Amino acid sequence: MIEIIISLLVLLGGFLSLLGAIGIVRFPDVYGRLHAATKSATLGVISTMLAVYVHFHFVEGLFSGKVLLTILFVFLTAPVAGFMIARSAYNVGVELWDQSTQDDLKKAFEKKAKAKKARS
């Protein structure tokens, strides 16, 4: 039974990583590609690492704190890194896809500029 769970987690991780790779190739702009890379690839890595943890814990009888720390580290850092890359891309002027309908960051920057102008 435990081998089935491990196999399903590995397959899920591989499938999510494949979806992330397809998203990187298929999405039209850097922001969509970052979305695909951070969301699905993060979940794919976490699923695979969870399979590793389950294998070591239930099959080998070992507690692997390093694997749990890896899961926590990937879960915390990958979305933040994607966010920071997207924000940096926006700050240097990388355009949104021409069919994008919403630009929340533009509104936030305009609001921040107005507040800064009012203070000075």
Given for the second form:
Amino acid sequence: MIEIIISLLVLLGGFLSLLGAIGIVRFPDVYGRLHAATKSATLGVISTMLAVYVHFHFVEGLFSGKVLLTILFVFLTAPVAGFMIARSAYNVGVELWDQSTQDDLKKAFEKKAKAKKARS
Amino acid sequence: MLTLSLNISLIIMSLSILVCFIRVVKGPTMSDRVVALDTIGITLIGVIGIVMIIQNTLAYAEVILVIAILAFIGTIALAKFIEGGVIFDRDHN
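I would like to compare: after the form predicted alone, may I see the structure of the form predicted together with its partner chain?
Below: every chain and molecule of the assembly, starting with the one above.
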């Protein structure tokens, strides 16, 4: 029974990692690729590490806090890394996909520049 | 059954690292390469986790933690570097 749960978690982790890799190759621009990288690959790794924890807890009888700490760390830092990459890409001037229709951040930047000019 | 699914998942994760490496080589901009390198680091954590189950040892837990921390710090440093060339900026205004 516990082996089936571990197998399912491990297979789910591999499948989600493969989805992330396919998304990184196939999506058209940086911002789309970030969706694949920061959501699906991260969930795949969390699922795999959960399988590691379940294996060592229920089969071997060992408690491993480091594995749980790894899950927490990946869960906390992957969105931060994705946000930093997206912000630096937008500031450097990486273009959006030519078929994307809306750019809210550009409007916000223009509004801020206009307010600054009116103040000075 | 557990051995079979572990082997299948190990092969799939190795393939996804290879596919991410294509984007590292090919990527049109620097940001694409940083995204792909971050994903390679995260997938490597999963590979070492599966190796932990296969070899039935807890010795690699520290290795996983160090790889996670290094991937995060490397991604942040590269993102700051391609943004302005300044990694530690000390003027807060």
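Here the structure is a predicted model, which means the values were calculated and not measured. Basically, rigid core = biggest C-alpha set you can superpose within 1.5 Å across the two forms. Residue numbers count along the first chain shown, from 1.
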After superposing the rigid core, is the C-alpha displacement of A115 2 Å or more between the two forms? yes
